[in-house]
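The chain below stands alone, shown as structure tokens; this is the form predicted on its own.
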Amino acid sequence: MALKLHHLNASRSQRLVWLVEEMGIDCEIVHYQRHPETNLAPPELLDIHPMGKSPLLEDDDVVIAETGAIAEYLLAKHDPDHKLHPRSDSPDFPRYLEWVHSAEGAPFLPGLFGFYLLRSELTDIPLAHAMAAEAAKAAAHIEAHLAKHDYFAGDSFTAADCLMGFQIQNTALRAGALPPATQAWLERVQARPAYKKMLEIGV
């Protein structure tokens, strides 16, 4: 089996990186460029996957695209100890499947509307003024999260700190700085060496 994670630089498919460092497997990363005017990915992931974006996943005949598809089947495939994804009978699965999902969903989602918003110039309109408030709710039920449990999932760290952690170190370089606890959790994992490994590799 010949695992293949397609990488775009400054993207979301950073956390897949991150999560593939941190459970040890044998995946090759191909590196992608986003367009230096557009912003946009290289029409080479057309050739990969209709949609043309990524991260993309190719496990010898398979083709996987969406972060948390992906992870999910990383994790099915090579994480049997359930060593970062808790057994569904453990308390800590809530949690975990909750913030895995949150990754592309409420919390996420006000952030992103609001980084097109300000690419396009429109930060004084109603609906950017919503989309901030809702960005300020998120931020806010994530450090009441983290103030309670040192990682997303609980006590143990796990994917669904990998896939959290791209928005907020993107938050962290919009407002230039964190509430403390969730600083705090962003200071743990930026210690672990799989972070710094994806680092390496290319953000």
Ligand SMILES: N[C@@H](CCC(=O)N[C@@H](CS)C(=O)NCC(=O)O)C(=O)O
Second form
Amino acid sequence: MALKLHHLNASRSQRLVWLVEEMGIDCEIVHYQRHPETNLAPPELLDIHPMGKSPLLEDDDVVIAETGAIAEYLLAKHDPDHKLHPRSDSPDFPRYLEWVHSAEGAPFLPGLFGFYLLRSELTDIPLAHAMAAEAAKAAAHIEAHLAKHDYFAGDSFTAADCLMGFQIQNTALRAGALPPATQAWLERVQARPAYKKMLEIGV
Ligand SMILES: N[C@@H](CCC(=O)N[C@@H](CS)C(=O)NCC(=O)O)C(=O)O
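Previous: the form predicted on its own; requested now: the form predicted in complex with the named molecule:
Starting with the chain above, the whole complex follows.
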């Protein structure tokens, strides 16, 4: 079995580089660079998957796209002791699932739209204001959760923290500052050796 993670620079695939490090599994990281003007992925990724986006995971003849799906695949196959994902009978399981999927879901879509609107210099239109209000609502939801729990799934670090990490760092970069519990969570997870190893591998 040969695992290969196709990783685009400055992209959400860095959270899977981080997860692979947390899991301590053998996985080749294949690096790609965004086009300097368009910011798009290079066409080589289209040879691997029709969407041509990153992350992509290859496991021998299996190719799988979508960060959450890749994380679930890796954990199902390579985390038999559930060190990084709660068992389905654990009380943390529903919350874990919700945050794993939130990392590409409702809490972050407004921020993504906002980013594209900003890049198009469309910051003073009703859609941009609506997206900013939705992003603020999501940030308050995350802050309220982290004020009560050390990690996204509860008291223990899980893959949900890796997946939420990239989005929260981006929010911090855009907003300039994070609310206190979210900031404390970010500092806690950034102190992890696997996070630091991910930075060495290259984001
Ligand atoms: N929902 C997908 C999003 C994949 C995606 O949009 N990846 C971006 C990187 S952040 C990408 O490859 N962008 C380059 C491009 O679209 O050409 C996931 O979670 O994997």
